[in-house]
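Have a look below at one chain only, the form predicted alone, in structure tokens format.
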Amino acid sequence: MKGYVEKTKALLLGDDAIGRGAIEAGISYASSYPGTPATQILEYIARNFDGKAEWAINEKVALETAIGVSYTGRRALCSMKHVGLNVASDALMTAAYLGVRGGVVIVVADDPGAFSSQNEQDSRYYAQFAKIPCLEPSDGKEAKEMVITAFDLSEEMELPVIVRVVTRICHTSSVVEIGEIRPQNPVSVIKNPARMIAVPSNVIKCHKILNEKQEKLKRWSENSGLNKIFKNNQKKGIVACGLGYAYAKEYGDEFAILKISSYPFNEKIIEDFVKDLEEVWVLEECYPFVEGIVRRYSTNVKGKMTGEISPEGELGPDVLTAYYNGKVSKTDPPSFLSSLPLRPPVMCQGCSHRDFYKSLIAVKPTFTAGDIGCYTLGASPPLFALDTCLCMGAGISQAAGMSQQGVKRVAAVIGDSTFLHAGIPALISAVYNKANILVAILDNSSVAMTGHQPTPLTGITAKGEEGGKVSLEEICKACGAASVTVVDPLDHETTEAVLKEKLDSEGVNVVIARRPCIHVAKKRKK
């Protein structure tokens, strides 16, 4: 995909539209760690971009690598889900101080409703915390264009820029315009220790520069036209952020609308909008981030802070139906999700994790700390095999904490990709502090829950090419594990015997239950 592409239109999934926007913006590099609902962004780029597109070992590494690319003067996209930004936040906060050269755009996919996540956090607060811009599209078409705008803004302000999307944007399709691909920036390496080395003598000066940029960011937002007022003598209004704008449009012309798509913004636009309005609703996914600002300028605000809108879950297109005399407009919006049956996720038919859990249950550990991945479904009926699930890599640390308080026969269960993402430091710490635990690593040869992406253990890259390959056994041995044993989870007798032995042994004992995901195995067979 090089050079000029004649403008045409295509129906693209939101994630694909974002990937296309990054390509058109002239990126030289893209990085990510698989995480629903953002996974397909990197997959689209890997399929359609000649340059580097990589799965990183975790989101922190992904962002740090993207920043390294920006130091060459080139543009880099880093995509992740919202909890991935927690992992990357260490790099993000200081990158805002030091700044960037080539544009760095971080696409963060929040998950209101927690359809595939352990919380519903709001990434706009990270942008505010780091004092960097955040753009929020209302659909896939806007998402594509905002990614291009974000790269220009990043280079203009020399700051990383967050583009915040949500599940409904990532996983629904929009008609987008396929346009020209901007040439990549030339490579240009310039040493500038005062803006690249985060030591106290530098960061105080850098913080001053960052603070001075805040008014510039507000002026940029004001001049960008991304925040707009649609008002025609209505007595009621809606402040709509991102996807909330699409829902606000369901109510026809009954409401004036203030569309918010760029942060930070000059609050005067809020003050001007609420003037003379008898009632103001605020529609925004996740937290009442903007609602708190609106309440400073109006006493007639309704939203999440006062309970008219639920602070949990998604908004939905019928969010205001119950408050507008049972009739919202000439055509009522559809009742959102009301008729859909519950479909909790379950392990796939033929999944070897089931067999592993049967063996683990048989040896009766005192407590089993879980982790994030397909195997987390082992907590559900009929297995009830896990007792915790906190965050990536936490199972080993939690098990070690229980062991340090004298609890015997504690197990931790973690997947191969999760272990590489965040489990290695936990294993080293458990060994160092002499915990007595069993660590079971379920190696199914992929990041299965997000669509079977490859890992360093497979030696296959995001583009399907041969890459470097690492050994799980050697990593665990190098971390100092008392023993490392590989079992086939379908061999119940052997697996059960090994688990029982290691549960009753001293030290940190690792059992690797290795069998490819049933779907990966089918693909290999074909």
Ligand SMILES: Cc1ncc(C[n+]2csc(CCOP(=O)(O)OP(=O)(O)O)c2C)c(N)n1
Given for the second form:
Amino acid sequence: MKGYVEKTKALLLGDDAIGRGAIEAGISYASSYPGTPATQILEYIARNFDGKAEWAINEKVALETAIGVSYTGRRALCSMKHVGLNVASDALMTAAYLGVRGGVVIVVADDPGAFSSQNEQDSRYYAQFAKIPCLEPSDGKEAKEMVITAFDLSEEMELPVIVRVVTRICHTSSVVEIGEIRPQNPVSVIKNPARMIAVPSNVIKCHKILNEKQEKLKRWSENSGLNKIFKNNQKKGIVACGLGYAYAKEYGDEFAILKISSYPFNEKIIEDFVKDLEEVWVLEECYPFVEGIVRRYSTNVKGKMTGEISPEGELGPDVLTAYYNGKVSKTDPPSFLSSLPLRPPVMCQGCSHRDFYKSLIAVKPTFTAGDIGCYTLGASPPLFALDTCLCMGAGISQAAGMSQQGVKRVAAVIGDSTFLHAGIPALISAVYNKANILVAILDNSSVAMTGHQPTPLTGITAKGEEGGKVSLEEICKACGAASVTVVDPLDHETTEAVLKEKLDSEGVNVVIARRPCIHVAKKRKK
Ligand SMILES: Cc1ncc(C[n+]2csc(CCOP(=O)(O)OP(=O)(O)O)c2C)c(N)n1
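Now the other one: the form predicted in complex with this ligand, given that the block above is the form predicted alone.
The next block holds the full complex; its first chain is the one shown before.
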């Protein structure tokens, strides 16, 4: 096990602690798609767990596979970054209706401050939307314990359970207790159509069962001890959710604290807490999810809805001090960050994406729809080579949309992993609807952006073993591309000539710019 280990204690990164929690909970399976800040959870499990730990092709597949494992009666962990839950949400909403057998825990890592993400959405709304429980730890130590609790809760309620963490928990280390590893559940396959087949004749009954669980879930929160009041005659108080509790403790003498770690909860605890308080703060990362509830029980609330705390960005440990010193305005970054130099990401020296962009710029597309990965940095100066970036897989569809309105010489640029994740349906749709676009797939043999994870194109698994291998050229041909041409982006002359020809051609033409990421190439040489 990586990290400093002393008898039954270890200093572990938050993500590693979560991975350890899942192993101790007796999982039989773990699945994920890379995404900062959640990536290391699966990497830790792949290194330290003898059973199956897999990179799925996207988050929806990861969750669906976990549900399949649950149908064998065994426990499965599924981890992802917050926007990954958007992709998995179709499976999640109905899985909540049908329920699970073996425990299914979904660890979702939100990214307040959007340090490495396309937005700063709040996953607690997904738990509420799906009517399932959500546990929210305040540090890595709690995260490990809550993953174990979440598996027990999942099996008790027969529901998937979300554990919501944030960047500062995933990427900071804390001392965790190393516990025993629970034996895995035995495999047992039981057919139960009424709870496994979401057809109209079943879903209303399933919805009723889900609705009936809601009161039970609130009672569970109440009895769990995870939501707790610390009050000692103070006149001011803080409702602290998840990481907010770590910040609230900084003000623990002067402020009473209500720690919230389990949703849904009985609102009586809020009512009891705010009674007699002259000032109530709500510290929660991302959106004012709990603040809206607190405002129903007190008129003395300070938080994101009234601007005492910035509704954008992350909180930071000095959130209240900054307010009392008159330093907070809605647009300021947290004051503890303003003292640090900005370090925007840049393309690595020698990155072949830069070579590709040189050729693309030279052939002057009318418009270039981009996507998400290291190659998104091509949108920045001095290249200015991309005109859009929305979500994974969107570039091909956006380019097709422009082409359908008669815009000529439109290009889409997408990475190999992003293409497999969400680009294939977009490519098929563009072919089917007769778009005229150039699709450039930058194949660098890895998911470089998130730390060089392997892809099915490399045929290497999350555990570094040999897996099945798929061919990018064959996929593109099977999708009906008018042509598929492979170039080496370092060969500027050929790349430029091919791009020029394909930009002016009819149909959907795919150009694969293939060159392993320099870091992957270095590792392979070693
Ligand atoms: C739904 C979703 N899942 C995960 C991510 C995290 N993520 C950003 S880019 C990317 C893939 C990058 O790999 P690739 O397309 O091969 O491009 P590269 O970085 O290697 O150039 C991932 C996994 C995300 N932004 N959105």
